[in-house]
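The form predicted alone is given below as one chain in structure tokens.
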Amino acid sequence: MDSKKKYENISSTINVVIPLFLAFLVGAFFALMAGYNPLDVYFQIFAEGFGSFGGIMQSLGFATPLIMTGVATAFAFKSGIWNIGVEGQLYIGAMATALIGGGYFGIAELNLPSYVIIPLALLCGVFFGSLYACIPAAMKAYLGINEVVTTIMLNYAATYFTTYLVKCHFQGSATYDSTEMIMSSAVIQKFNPSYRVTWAIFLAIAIIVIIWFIQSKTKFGYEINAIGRQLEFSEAAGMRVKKKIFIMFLISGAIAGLAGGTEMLGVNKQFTPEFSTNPGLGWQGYYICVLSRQNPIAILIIAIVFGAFRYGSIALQSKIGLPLDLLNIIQGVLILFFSIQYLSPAFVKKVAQRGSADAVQTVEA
């Protein structure tokens, strides 16, 4: 490793490190506003999350969309597209896919079996997350404009879209705002009942690995890492720019929309416009997209991380009345703090070389 990446590295580190302790630092200080005693409240969330074998089973079923959220925003990011809309899409993902999975439009009657309707009810979800996506690509990519307003704007726009076509249009038969409930040949079965977790975990992994292999080993790779990292001399190389940024809004839209389908089939087992948690599945993504520096396999650690740390904040709620926004206000504190560089390579690499310099001088004494 030459030194100019060794110091880029330990600074992307510390940069990280930093970010964390604050968030967690501010936390500390609204538990103890709340009457906890925040090492404490820290420990037992993490022991709660990792300490036995159904806490662990419960933390990746809550990681599971969280992977697949923070790699479709994270693969939009590598190229320079902010995809600050997967929450939308994901949205519009889960939509379609309840409807195919709860038998609307006469597919209740064909009696298809699992391994037909469980595949045809992602697929769709797939499709519309990709379709919703293509409405900032297009604008992004023909008409210049901004996709980071876009695709914020989208977002409320897909929950009040679903929202209406639940309530107008696909009600379900409960006496609260849904969907019929999913069949059960189109449920994702878990691993236990008892678990969160479902077999869609191996499909989260599967999109890490493919994802990971693409832009370390492809063609397209390479141009979408060349695209993020200088625009106009990719346009000049001859990259089809304006194509390639549709292709990532699609294939980011439409890891959204699997993440919503698959919360849909193996977990919630019908829409509910309420389904994606507060602050959401897809913002929490970015969350994790942030904190990996677009990394497939950084994503995939945190991810369970921040799903231990969902479970473990939920199952204190329950034991000793810890409020749940504790874990939304250490995730909003850690963009804030994230969005400032504390340390620069090229002030690790100062310092490194003082420190070089000094202890030759105390060994020459």
Contents of the next structure:
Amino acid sequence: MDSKKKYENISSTINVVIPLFLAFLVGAFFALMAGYNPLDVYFQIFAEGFGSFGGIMQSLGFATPLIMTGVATAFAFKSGIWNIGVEGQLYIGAMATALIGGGYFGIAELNLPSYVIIPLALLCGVFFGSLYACIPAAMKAYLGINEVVTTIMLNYAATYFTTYLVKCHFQGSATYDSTEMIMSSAVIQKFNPSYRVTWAIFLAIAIIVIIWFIQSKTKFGYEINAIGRQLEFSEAAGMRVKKKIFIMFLISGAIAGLAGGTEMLGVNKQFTPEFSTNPGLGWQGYYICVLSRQNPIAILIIAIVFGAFRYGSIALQSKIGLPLDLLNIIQGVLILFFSIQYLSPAFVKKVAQRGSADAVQTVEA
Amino acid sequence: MYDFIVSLLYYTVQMSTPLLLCCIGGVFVQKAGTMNFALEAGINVGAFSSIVFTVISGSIFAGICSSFIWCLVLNAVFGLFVIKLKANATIVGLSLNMIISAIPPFLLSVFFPSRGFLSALDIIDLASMKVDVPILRSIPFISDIFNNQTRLTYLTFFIIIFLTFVFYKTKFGVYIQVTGENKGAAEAVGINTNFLKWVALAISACTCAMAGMNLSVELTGMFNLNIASARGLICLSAINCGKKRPIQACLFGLLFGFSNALQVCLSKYVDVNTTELFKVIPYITIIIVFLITEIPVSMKNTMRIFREA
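Let's compare: the form predicted alone is above, so bring in the form predicted together with the partner chain.
Time for the whole complex; same chain goes first.
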């Protein structure tokens, strides 16, 4: 048994190392094409992201929304649902939070203290995020419509709809398309004004812990695991699969809305239609979800690494003019190569069996 | 009012062309049992490579050739991962979409002046792209709608007829249908399903290339980052709504083209800011069409067991 586990470990290591190598190889090709030294580029991105205390703080700031969107996608993924619509739910949640935090609808006159207005604004984001997730959720759960297509369509709809709302109804005092600045009482404070990271990172970590607890310690978590593995069996065993799928989608949307909300109150401080582009926080959440294989700890680590890469690439873009798109290419290629099994399971099993047979023989001898 | 209807129908024909091209090719892949999310990437590649190589070489013909080649390469990569290496088609399709959406801005910002768009208008004469057909010219109402469309629009009509014929009346088409209905049975009678999938991918690559060229070379003469704007996914929806049958898929493609045209035509009557709201129309249409086509099916479905979408 031991050696079987060993070979499985080797196999999963290979399945991670080869895609990483290939992705950086493809990235190096593009970097060379643009006339940069790839090793130098990678070293600098790494040094910017992790090299100093300030860099780490910035990286954590970029990682905060990614942790949440990663968890949002992964939580639904666990039960076999592809919630690609995190991006759209994030937009709607961010919009709602920015409106409450920005003091629209007469909220500014109430002079609510911080400990009321921040939870209120975030709850609003959560509510509208999950409300927006209701549409694909109902379509998936009760009509069996492929959720990938509907959620991507709703992403586009959300982007255009929020742009319309900003332009026509909630235009702030700035000259570009944006809502009013968040009221000072509603701002989630930063640790240090010069770094991006805010107190919201603890919220993100708390969510990871809660989701881990739900997944591994509760009946609901057991059921969603079962649904993800064998849907027909779960249905036959008497689980209410449709209702569970609906709830999963709502929770996923709620976390996505929260991610948008904290981004609004902590970092951006006003809603602009471009706040999550290239390729978008929700899309990166999907990357993280696939790469982590829905393991909470892995989500945390990969989100921080992704945050560091993002910060490093942005710093590099302003420093030597290397386009940020290089990072997006590398991330996409990484996912692409990550989707294959490099050692076939049959091969692993065979090797493992031979290994254990050897072990038995040595014991007998 | 007459003007509105005429321009609406004219734009419907124009806007449907890329959707129809993409649909009719995508039907083959979809019917052969592969969920092809890379249609979106295909349109992007077709549009981008045709413009880039037109600008580099100075001739439109080179752009057209490269568009086909790169689309075939893209679908070969998709096929390599999905058919040969047995990866999850959804993950591969979505990551190809992401890679393809990141490569044009990278190349544009490195080699060309602007990151967001690339114009080939000094090589491509947009006016010459529209054809004045002698037969259509003299028919009053029809000429307003169908005359002065681009070449690929007319070609699309024949491509649809041809590929529908292939789908229903040739050995290859029937084999594809059998593969879609029951892959195990198809393999049992000795059909090489993987080969069929490769051919289907090649067909889809060619139609995607044409759809991309229609959008970039023929209609605007330039490439911009948002040129595909989810058309590939719209086609995927059309194919699914049409239950993977070519004619039905094309009808849904027309419907989505109509909703696009509606958005364009209505935008002329309101101020600039409100046009943002109309951009939602095509996407909402898809959601509603999904609901309308799927509710009767699920009403009929009396079993409690889930049905794969």
